[in-house]
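This document starts with one chain, in the form predicted on its own, laid out as structure tokens.
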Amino acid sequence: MSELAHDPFHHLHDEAYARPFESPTLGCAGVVAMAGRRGESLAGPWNFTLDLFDEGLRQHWYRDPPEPPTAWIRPRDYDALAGQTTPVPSCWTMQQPQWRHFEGAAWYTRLIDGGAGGADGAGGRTVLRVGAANYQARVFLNGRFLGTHRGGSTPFFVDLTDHLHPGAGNRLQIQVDNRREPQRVPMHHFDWFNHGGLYREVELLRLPAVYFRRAELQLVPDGSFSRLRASLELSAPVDGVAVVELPALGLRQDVQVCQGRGTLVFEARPELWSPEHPCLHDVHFTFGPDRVSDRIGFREIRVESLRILLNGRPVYLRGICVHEDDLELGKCSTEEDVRRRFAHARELGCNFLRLAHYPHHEHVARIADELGFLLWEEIPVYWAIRFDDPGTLADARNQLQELIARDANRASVILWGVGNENADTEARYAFMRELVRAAREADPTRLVSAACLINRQAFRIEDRLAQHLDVIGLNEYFGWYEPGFEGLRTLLANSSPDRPVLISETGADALAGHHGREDELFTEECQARMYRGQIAIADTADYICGMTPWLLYDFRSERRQTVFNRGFNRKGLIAEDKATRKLAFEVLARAYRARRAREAGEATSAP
């Protein structure tokens, strides 16, 4: 192994190269609660280096010191600090033409301050923070390597403090990849576009010693409405006395801390969160010399036979799909996009966002708590998964229990959706069916459901993974892939779930602009007359509690490539640009329009 370790050749027939930087793996078990924190952003350009054939990896270029070529003593593949740069956040898709369809790895390199001793305080902690990665990212810092993150939706922290030194000189690495393949979550096979890079915020977080791994507060689900649960998780485990506060009901209440864990439920009548009053309260969390702080809704969301009941009163999902994905900035997400995306939905008049088919910005959830929305939130277990592979089952329990963690306080989050279009095969039962428990056991205030196909022998809304969720997600479309409507009508009549069912999707192609016969398929027309027959018999089900059309936004899809789609999955209710709007906007409006009208006029007449 020493004179393998001296041949300046080895690199070039060693096919385990990446081996040894697949752990330690970085997941859930480091999240930090992040309400209230202000960390030092790292936006702005970053060294940038494409690596098709994973050099990097084989030739251990973190190693290398950062010296200009005149100091080499031996040449070199890749210079950290030299060549072009790329800016983070941004995915490396929209950057240039010629790295658009590029799937494989890149580097990332920047200095940072190490601060007087790694981090504010003695013994304080320096945490890098990014939201989000596509696909896989493993950290180096001065040298050495830190970890390895998989999943491309959700955030992960890296404690860089004992590899700090004083001052700015820190050489910070991140390799992304983000190339398709069949083990990860997503497979290889999907419906959107595959962007990559550093795409979400990144960030250093100055620390205490000990600090909040999660601060959590939810109404108790058992409808008295009278009750909250504080759940608290330290970065050690330490023993002592963390402090809940909600000054507007003037409480502070001690919550005592075992080995770093510390629950306690008391008694409290907050005011409720709901879509029509979005009613959020200011919490501080406090251990020590960390405090965090978060504006939370008190809510209460369960099933009751086939309804579900938002603050014990029933609520039909009146919602819409929507995919992250941008002309300018891919699967960037900004605030004021977000916000214009909101304020379509309400033109629609949603009460309701199915976020497919990952997780989006945390933004996302923060302003529907404050505009008042309600979302489902899920994972991209997505189609044909290894199921049998418990890598990828590891995997997808990760991703899941990191979306819960980040999302946690947010009281619009009403369901947690653990995958999509899925063959009911018995390794997908098994492995869905541990996703399910893993969302109950670490959230147990929130639904769970999961985008379901349909029973074709029976032909009815039947699969066995069913019997684990609250809500049953029924993804079908009758009047586009499936010719006519009476295949639905024939679905919901056929059957009798004993659970509400959501219309997860539903949707039909049109290109923007294009006008002809309803009956022709890519026209306007034809999309507004499949809205209009949907929504019809839809409302004749009484186990229907909602639905989410399929979607808002056009939205980019490399699968697609008629002379109507050229790369776009064209089933939005407003094009690409987000402002052109369809027929069916109007239509799917309109009927969101008459039912809120008809349950105004039904509550009002309530005894």
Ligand code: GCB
Given for the second form:
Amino acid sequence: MSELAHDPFHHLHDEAYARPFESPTLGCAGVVAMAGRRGESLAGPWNFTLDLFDEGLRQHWYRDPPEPPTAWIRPRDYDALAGQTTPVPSCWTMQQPQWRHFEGAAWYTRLIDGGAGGADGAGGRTVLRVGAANYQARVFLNGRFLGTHRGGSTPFFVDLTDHLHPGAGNRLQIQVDNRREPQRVPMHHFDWFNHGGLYREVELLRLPAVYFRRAELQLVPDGSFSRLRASLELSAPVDGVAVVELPALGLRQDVQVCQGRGTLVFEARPELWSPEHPCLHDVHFTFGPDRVSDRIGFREIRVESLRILLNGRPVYLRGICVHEDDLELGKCSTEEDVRRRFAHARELGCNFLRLAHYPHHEHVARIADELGFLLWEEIPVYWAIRFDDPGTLADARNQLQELIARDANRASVILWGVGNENADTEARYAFMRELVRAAREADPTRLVSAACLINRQAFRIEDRLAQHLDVIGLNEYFGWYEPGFEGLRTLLANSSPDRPVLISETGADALAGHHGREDELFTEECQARMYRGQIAIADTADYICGMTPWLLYDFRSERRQTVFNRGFNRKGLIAEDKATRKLAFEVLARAYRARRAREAGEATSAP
Ligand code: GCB
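Switch from the form predicted on its own, shown above, to the form predicted together with this ligand and output its structure.
Let's see the whole complex now, leading with the same chain.
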């Protein structure tokens, strides 16, 4: 195109400007097995520009090479390497007060080292891993668009190899867009804060030409505790032999790989993992030059009639829900933060956490493996998302598959939550059945659940989805949103589910330090009374297999603006400072202690 044919005003009239950046999509097909892999961290300051009007996509900001203004031949609206920087990982919403409520696109740029470049002859690959970016991310390298990822809480991978120059100075740009929209998962309406940014670790993986996409080892859930299944997938459809080693058991197994996939079931009797005995085994997976190592616990989880069985024994889930939210870090979560969370859960007497309402940082499940906690992990299929939109389904399914791929080796994770409080419509029924199918296909070893609503006409625990779940999650707020506890008594008496029910939410708001009468809303006394009432009744139904009250800490939510809330959901047992306990903390702790004492008594008096 001659200089004169170039129309510098074209973008002003181009309302389809975003279309070229909707595909290719980056999703679970590009997953790399991370087990113990160490990447080159891209943590640190990145150049950062907010872009509320999407000028970057309209004007192709990624095309302009960074040059000093003296070299520019046209005026620019953007200069990738000028201006401010922001740390990665972080939420921009927590970086500057004026960015707190920014919802839109932002451009991150940083120069990376191309190593020997794509053409090093050895066929090695350089893959970018983004731990999470909320919500949509578009990746550009050296002026080319490489793909887009949807979903704000799961990791994604981009193979950069073919577009890298040897050595330093490769320009990596990631546009992250946190706009709330009806077709997203979650949609625009949800009860937590909408943070934005590259808020989990970003790293470069230098991999051999063929590498593991999946390297999983699990106990076969057949009640015998004597067989392990290795499931392997490689990045190319090659044939060969992979090796799985479990040194503690003196085991070394060859796994035939055909067209890039291999499965082997073999005899082994590993010591079993449980919350009381969280023992982990070193496991190594090797295929040619690719070798990854994981620490894996082996346990069996299944449902029999109205009970959840862990390693063949009934387990009652003494749980609590938790959001990923921090007064200073927003959605970023440090190991210290996660360990404090488990310490509080331990003090409560919990053996179980519901990680609401989206995949939390991957170190949560690793630490839970090590400390001995059971986990529910979920995807944000929350409230009234677009159940009739195939694009929304594809997004939700991909988030689920990415989560399962990420945590498949984590013994702590026993339940996949596929939805939260979705009305029982035809479109939702079809959508959710597909998610349950996808969960079972990706992981036949764990249980599937969803937080369901009740049938208000019959006043029963009844949801068509329930027949497809292993455990029915029940969110109910009797004593808070619905005054009095009589409703709960009636609901439980009217219901006769044929599988276990977990009270996946119940709770009440209380402002820490606000005291008053037990019937005065938002006081600590009122919240404590709610817990006492709930616990007394929930314990009477034999199909209740546990509870995860809502929730451990107060968290930011812009939907909540009373004088008590001021932008926070106050249903925490502990305030947002993660230190100040409310009265209800001790009420729940006492109830869980009593239950443990009862269970211990039953165990010792059993014949
Ligand atoms: C619910 C939702 C949860 C809310 C909670 C509340 O049922 O599942 O996300 O935060 O109620 O506090 O109302």
